[in-house]
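Listed next as structure tokens is one chain, alone, in the form predicted on its own.
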Amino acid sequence: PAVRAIRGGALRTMAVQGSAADLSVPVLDLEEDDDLEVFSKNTSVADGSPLPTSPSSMTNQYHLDREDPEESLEQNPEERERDLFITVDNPESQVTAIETFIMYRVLTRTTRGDFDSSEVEVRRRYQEFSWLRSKLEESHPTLIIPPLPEKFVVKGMVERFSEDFIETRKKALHRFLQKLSVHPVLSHSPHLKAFLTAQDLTPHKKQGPGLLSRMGDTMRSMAQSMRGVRGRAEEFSSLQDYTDRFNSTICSVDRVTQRVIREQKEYLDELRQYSPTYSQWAELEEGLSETLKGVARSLDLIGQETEGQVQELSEVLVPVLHEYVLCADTLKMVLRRRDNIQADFEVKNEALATRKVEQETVRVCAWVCVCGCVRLQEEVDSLADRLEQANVALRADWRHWRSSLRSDIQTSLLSTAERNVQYYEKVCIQYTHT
């Protein structure tokens, strides 16, 4: 259901100046029970037929929408022609007297002509990633920039330097950086750069606003948050909407997956335990006992199955739903900044208004309400090509993020499939030998 909800809504092209989001795309039902079939029925089956032995048989009686060639590229924004190409491999240990932490090494391969040289490696750790993202959010507030993976916990994981963790998050963070990669937008932002060609990140670090600085825009947009805003485009408002059941959606997914995955786990533990007990039982029953073995043999190829299937959806699909929960928390912000930049402008325009009207009504120091109006005035259009120029860049960047989500949870969710359905064949097999 969840590949049909992406795929009967997907998003199509349109142009960027003018143009509203498209908000007419279901999230996934978890409760619309009504239509389960993600794969076609096969009357054959039903008619008595064998089953199809190809491990990708009934994946491949599932078939997605095919646009033509130039639409299929703007679907999926990793197939365009690419000239950046980022690896986040190696990490390494680094111990210090105050801390310890891991290094990732961080190879660009460019054919870009901005770039010194077609290959660049540094080697970076978790906080410069994320002062990359924070130098994108402030230099982009509308624009949605791909999560990072939590600081201190990834996926229940609790040892920050054990191999599961590191290698977990090692992918999250590579993943990371080939979003960015193939943004339109960011992969050509001068803080990517330097992230990806400066040995040394110091002297970038030290630029931009101060503390005192961020603090007060932290207060104002708190302050704006609280008074809202009055003339919300209805676009926008979709939008919120459509975020607060996308949130609320994935998460449920995510929650359901991480409960699978325990189950399974579980389920395989107590094959292992299982299939020795057959084998005990084959020792005591001389004219059982090729049975006993035989059950005991399909059960371990069970396991190993099992294990497989495990190992798919810890590895494909959950870091994929993961991430997008992660993405639901960041569209949430980015909606939340969007609002405070119109009802900064609702403000000062408010404001302008009363003193247009004071200069009608009132006479005296008639020169001073005028230069307090062309000073309002002033900053009442920069704040409003401000707002168009968010707007626009939210609703292009929403189209990309679409796009990017249709791809991966398409991708994952039949992959998941296909592993699932060799995963029943050989099970099914097994228990027919046997």
The other form holds:
Amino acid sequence: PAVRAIRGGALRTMAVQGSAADLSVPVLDLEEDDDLEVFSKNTSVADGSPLPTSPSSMTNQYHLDREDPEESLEQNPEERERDLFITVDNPESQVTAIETFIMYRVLTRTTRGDFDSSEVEVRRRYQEFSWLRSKLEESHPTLIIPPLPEKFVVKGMVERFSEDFIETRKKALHRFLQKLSVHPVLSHSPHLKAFLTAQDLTPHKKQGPGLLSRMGDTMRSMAQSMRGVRGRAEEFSSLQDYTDRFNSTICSVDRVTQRVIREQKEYLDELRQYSPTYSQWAELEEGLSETLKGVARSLDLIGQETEGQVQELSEVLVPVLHEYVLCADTLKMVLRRRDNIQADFEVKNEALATRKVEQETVRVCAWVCVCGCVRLQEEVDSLADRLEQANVALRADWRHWRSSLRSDIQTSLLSTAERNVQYYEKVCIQYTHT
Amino acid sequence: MMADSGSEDAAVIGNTDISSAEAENNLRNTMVEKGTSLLKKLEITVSEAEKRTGKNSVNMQETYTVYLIETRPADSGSEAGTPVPDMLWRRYSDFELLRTYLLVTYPYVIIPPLPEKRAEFVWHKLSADNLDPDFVERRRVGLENFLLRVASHPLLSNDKIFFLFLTDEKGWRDAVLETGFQDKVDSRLKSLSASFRVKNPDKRFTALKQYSDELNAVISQLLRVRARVADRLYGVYKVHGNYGRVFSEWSAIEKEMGDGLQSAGHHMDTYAASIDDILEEEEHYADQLKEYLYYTEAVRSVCRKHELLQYEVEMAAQDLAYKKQQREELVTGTVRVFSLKGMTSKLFGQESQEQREQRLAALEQGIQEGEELLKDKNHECQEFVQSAWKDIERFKEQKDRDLREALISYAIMQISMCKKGVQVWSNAKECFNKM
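Take the protein just shown as the form predicted on its own and give its structure as the form predicted in complex with the partner chain.
Now the complete complex, all chains and molecules, led by this one.
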């Protein structure tokens, strides 16, 4: 496998074995131990800075991606070589003096060197998943973090501890970690690693408050930049447009699917009374009996198959649609944050421009001015950098997300269609026997 | 207009694409074959329906539907060109009158039923309005079926009044009223609803009545549930139509997925639209079941008629026995049974010899009449049993044949529906694959 050295960092990339395209996935190069420590340091983003500490390495990685835009869209993320496998299962309720909650088992298998062992098991509750997601959002404000299942279910009196609810939530949590595990950037987050390996998360959680207040700052600057972002590039405007329309569309698809399920269930209820009537009739007859029983059997099969259809929809299509409904909100937030970063930059940039003009027209003490200008210039430069990185990150992740969307939707729709074909084929055969 | 296939039941099973109209034709052909001379000579159709307005019996304006009955010689094909058919218009109430006449005149025959007077077992999309064109169309088919059944019945087809119904537009009513059958209508109604107990019921008739009642219950249940199932299935299909609209919207914002979504959406629209035809065909199946539902009522009334006759025989026998006993008492002078006459004669003195002889003579006559009556009643009853049972056997065969055919064409319909389903979803799959 070809190995490409990256300037300024020990981030190594290896081409995916067996793939024709020169796709790069950040994979730990196990052969060179001296890189290990450097590697983990470089990808660490937990030190309070919201940006990767080796921006150039990150940029280069996305450069590589950008060189093969077509392939990166076509290839299923799952098909790339994976080295991190996470499962969520075995929900158990924990009872303490104050509250009752559910703990899920999170099992990780990996070949990555920076993990202490190749297999780790921890128990986590929903709150902790939520913590993980917040940390990831803070660290990567313009990446599209996969959604978590909702905290509360709004409609219907769903028991927090009902079997169905727990099962649905468990599957969604599993999907959440799955998506993270194949994400080119997020899968290397130290927060994720802590989540997957630390027996007790409490020390990690304590890093929270400082960052939260920083989030507050971001909110305030958002209020400041309500005047709107100037010169937002066309590409981001069209992303905004897409996001809005995607949001309403995906919600519609979700709603329609829910209705289909409802109608199928009501149909099933009536069917359950239909078949026994034919059996009853068969009891009365002699010559007709066999034919009637045949019809009854066919109707029984229809009932079974309809149940299968409902199950298929509920277990395959609905969770996917639901996930993307939640994604739509994430997209909006991500775009907004990017806009804020741009706004921050523009505010400072304007201030700098004003200062420079002042410097030329008003002959104030030169030294103070220059220092101030230099400082301001530094700020502006760093904000410009930040903006550029945010844009790059967003672009790349957008493509990644789009590719996931396409493959997820395609897979689940295909599955539904296949199920329906099977339904009709089976029923057809049964009736032919009658 | 008739199919010339002359096919038997067996042919139906192999043909999976048979339509409801073809199934109808098969039934008709079977009736002709097993039928009688009338149907072999005469082709009968109810070909059209029209709305009319006029004054009714209470002199109020009303709108009603009339049906065109056409008759033509059966071997018309061989002649030069098709001869003009005889035609006349009848309304539903005319058919009802005919049927009542037949019921009264042939009480031992299971008279074919008319299609329902009002729409029953409807599901929400189906109109319950008697003037609705779909309802009228289905009724037209039902009326034609009725005429064909009567025309293929060994006894009923020879009835003069029936023939006039088919051929004499104006004169028929007078003819039927002249038969005086109306007088029998009231007594028949009364007798059928009266409650009485037969001491020695005929086991065969009891079993038949029970079967008929149970069949009635089960078919009613079936039709009710079927209507609800149809309603729900309609909902399922139509809701998929929403996918068509939504996928279309979605395709507008996606580049790679757009085409796939758009074409899949079209298939969803097709799927949603297909349910209308499917359920329309199913109505035909429901009509076939309904016919036999109403047949059970005809069977029931034959059983009841027999019960009544049986009861009358028992009554006559009982009456005769009583009279004989009275004679015996009078002759021997013993009072075995308490009677008011006996008591009063004990209290107020014996009657005279003359009086006794008078009474004896009256009794003798009564006994003679009674014996005649019993003989007649017995004879009537036996004849009734014979004719009725012959018709019942005929009916049983017809029922098994017709219902099996109906069930099989129902299965065929379902198969065709499934094939369409496979088609649509396979197409959708392909579209998704191309996404």
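Here, rigid core means the biggest group of C-alpha atoms that superpose within 1.5 Å across both forms. Computed from a predicted structure; not experimentally measured. Residue numbers count along the first chain shown, from 1.
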**OP:** Superpose on the rigid core, then tell me if the C-alpha of Leu288 is displaced by 2 angstroms or more between these two forms.
**Re:** yes
**OP:** Align on the rigid core first; then say whether the Cα of Arg419 has moved by at least 2 Å between these two forms.
**Re:** no
